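Single chain ahead, by itself, as C-alpha cells, in the form predicted alone.
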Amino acid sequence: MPPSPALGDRALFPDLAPRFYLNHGGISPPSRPVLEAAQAVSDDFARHGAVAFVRCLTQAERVRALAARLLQVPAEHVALAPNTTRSVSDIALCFRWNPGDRVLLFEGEFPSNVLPWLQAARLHRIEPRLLSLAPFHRSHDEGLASLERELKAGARLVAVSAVQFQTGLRMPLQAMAQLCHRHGARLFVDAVQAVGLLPLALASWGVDYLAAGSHKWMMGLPGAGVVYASPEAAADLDPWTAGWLSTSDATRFLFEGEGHLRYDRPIVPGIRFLEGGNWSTSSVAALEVALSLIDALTTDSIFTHVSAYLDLLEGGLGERGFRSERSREEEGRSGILSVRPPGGRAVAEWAAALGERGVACATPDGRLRFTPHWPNALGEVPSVLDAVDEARGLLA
C-alpha cells in the first residue's frame, strides 16, 4: 500500500523544485509512489517480459475499479485510455451519426474537444455550431436558457468540459444531461480539469460520455486516462476504431493452443471495445496508486481544501489591483482560478517573474492561472502573495 496522503503535505513529493507548485491544472507533477508503481512495472517487464502482460491485465481490472468509484459508475461502463484526446476522437468518430445532425460545442474550449468533433462532422457530414459560453459566465440558469434554445432546433449530442480550462468555470452537468435527453441529444464530457478533484456522480446526473486523461488532477503520469459510457450510450457507437483486444476472448489464440486464431470474434459490448491494443503499462501503474491517494482523501475533502486556498489567494490578488475571473456562484467554481493582472505587462512576463520566485503557474489564453491541489498547504499562500509582490515591483 502507497503511504497515506494528508492534505497540505507535500511529503510525498521530495523532488519537487518549485517552492509553491500551483499548476496541478497543467501537468501535475506525479509523486513519489506514483513513480515507484511505475518503475516497479517495468522493473517486471525487464526481468520476467510477457509473463509481466499478465499481471498487468489484473491490474488494469483494479485500476478500471478504482476510476469508477470516482466517477460512481458501475467499472463495467469504465476503460483505460491513453489520453483525453484519443477517447474525445474515439466517440466522434464511432457515434451513430446521420448526415445533416448537429452537434453543439462551445467557444473557447480546449481544443481537444473541439477539433475531433469537426473531423467528425467533415467525415460524416454534419453540422458543427460554436455556441458562446458567455450566457453560462453570467449565470447557470441563462446558460441552460441559451442551451435549451439551441437544443430545440436539433441536435443529436452536446459536447462540453466539465470545467472550462480559461475561466475555471464549473459546467451545470446535471442539468445539462437532463435539458440533452428532454431533447433527444447525448452529453459528452470533457472532464480532465475535473476528475481527481471534484465529487462527481456520473450515473445519477445521468452523463452519457467522459474522457479525462491521468496526468492533471489524477496525478498520474501522461500516457493514461479512463472513458465512461453508460450502457444506453455506449449503445449508440459503433466499433470503427476497434482493434485486437476489442474482441470476447481475445488472448485465447495466445496461450490456449492451436485453432484459437480467428477474425471474426464479437466485438465486445460497451465502452471496452475502445481498448483495442496494449496500454502504457507504466501509466497505469502510475494511475493506480494517484487513484488510490486520492480515493483515501475523498474528492470531498481535496475540493473543500483547494477552494479554502483560492478563496485565500483570490483575496489577496484582488487587494492588489488583479480582475478574477473566478465565478461568483459557489456553484460555478472549481479548482481554477484565472486572473487578469493590473497594468500592461504581459501574463507570460508575469509568470517568468513568479516563476523566478518559486511560484509556478499557467498562462492561458492572456490569463494567470493558478492551480493548487491537496499537496498545497494553505499556510503558502502569504509566501505567494509576497511573490506576487515582489513580481509587481519588477514588472512596474
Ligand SMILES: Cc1ncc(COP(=O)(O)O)c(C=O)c1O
Given for the second form:
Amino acid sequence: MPPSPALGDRALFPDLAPRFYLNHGGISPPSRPVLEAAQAVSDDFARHGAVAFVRCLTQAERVRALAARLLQVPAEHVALAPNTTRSVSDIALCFRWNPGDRVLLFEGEFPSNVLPWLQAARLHRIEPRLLSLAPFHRSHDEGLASLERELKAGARLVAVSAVQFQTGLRMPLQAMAQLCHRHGARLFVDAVQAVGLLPLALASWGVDYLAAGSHKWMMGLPGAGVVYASPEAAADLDPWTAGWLSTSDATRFLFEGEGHLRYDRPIVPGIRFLEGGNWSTSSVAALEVALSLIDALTTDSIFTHVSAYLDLLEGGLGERGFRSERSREEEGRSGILSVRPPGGRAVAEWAAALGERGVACATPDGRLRFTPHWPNALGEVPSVLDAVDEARGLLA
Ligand SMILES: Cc1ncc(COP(=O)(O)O)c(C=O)c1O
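Write the structure block of the form predicted together with the ligand for the protein whose form predicted alone appears above.
Complete assembly follows, chain above in first position.
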C-alpha cells in the first residue's frame, strides 16, 4: 500500500520544483509512489522479460476495477486506453451511423472532442453541428433548453466535455443524458478534466460513453486512460478497430500448440474490444497507485478542498481586477479557475512572470488558468496572491 495522502500536503511530491503547482488541468506531476510503481514494472520486465507481462494482466484487472469504482459503474464496462483522444476516435469511428445522421458538438471544446467527430463525419457521411456553449454559460437551464431544441431537430449523438477546458464550466451531465435519451440520442463525455476530482455516478446519470486520460486529475502518467460504455451503448459500436487481444481465447495460439491460430474468434462483447494490443504497462501501473490515492481521499473531500482553494483565490484575484470566468452557479463549478487579467498585457507574459515567482499555471486560449489539486494547501493562497502582486508591478 502507498503511504497515506493528506489534503493540502505535498510530502509525496518531493521533487516538484514550482512552489505552487496550479496546472493539474494541464499535466499533473506524478507523486513518488506513482513513479515507484511505474519503475517497478519496468524493472520487472528488465529482470524477467515476457513473464512480467502475466503480472501486468492481473494489474490491468485491478486498474479497471479501481476506475469503475471511481466512475460508479460495473468493472466489465470499463476498458483501458492510451489517452482521451484515442477513445474519442475509436467511438466516433465505430459508432453505427447512418448516412445523414447528425452529431452535436460544441464550439470552444478542446480539439480532441471535435476533430475525431469531424473525421468520422467524412468517413460515414454524417452531419456534424457545432452548438454554442453561451446558453450553458448563462445557466444550465438555458443551455439544456437550447440543446433540446437541437435534439428535436434530430441527432444520433451529443459529444461534450464534462468540464470545459477553457472556462471550467461543469456541464449538467445527468440532465443532458436524460434529454438525449428522450430524443433517441446517445451522450458521449470527454471527462479528462473531471475524473479524479469530481464525484461522478455515470451509471445512474445515464451517460452512454466516457473517456479520460490519466495525466491530469487522476494524477497518473501520460500514456494511460480509461474508457467506459454502458452495455446498450457498446452494442451501438461496430468493432472496426479490434485487434489481436480483442477476441475471446486471444492468447491460446501462443501457449497451446498448433491449430489455435485463427482469425475468426468472436470479438469480446462490450467496450473491451478497444484493448486490441499491448499497452503502456508502466503508465497503467502508475494509474493503479494514482487511483488508490484518490480512492483513499475520496472525490467528495478532494472537490470540497479544491473548491475552497479556488474560492479564496478567485476572491483575491477579483480584488486585484481580474475577471473570473468561473460559473456563478454552484453546479457549474469545477477544479478550474480561469481569469482575464486587467490591463493590456498578454496572458503569456503573466504566466511567465508568475512562473518566475514559483506559480505554475496555464494559458489556454487567452485565459490565465489555475487548477489546484489535493496536494495544494489552502494556506498557500496568500503567497500566490503576493506573487500576483509582484507580477502586476512588473507588468504595469
Ligand atoms: C477537455 C480535454 N480533452 C482532451 C484533452 C487531451 O487529452 P489526451 O491527451 O488524453 O488525449 C485535453 C487536454 O489535454 C482536454 O482538456
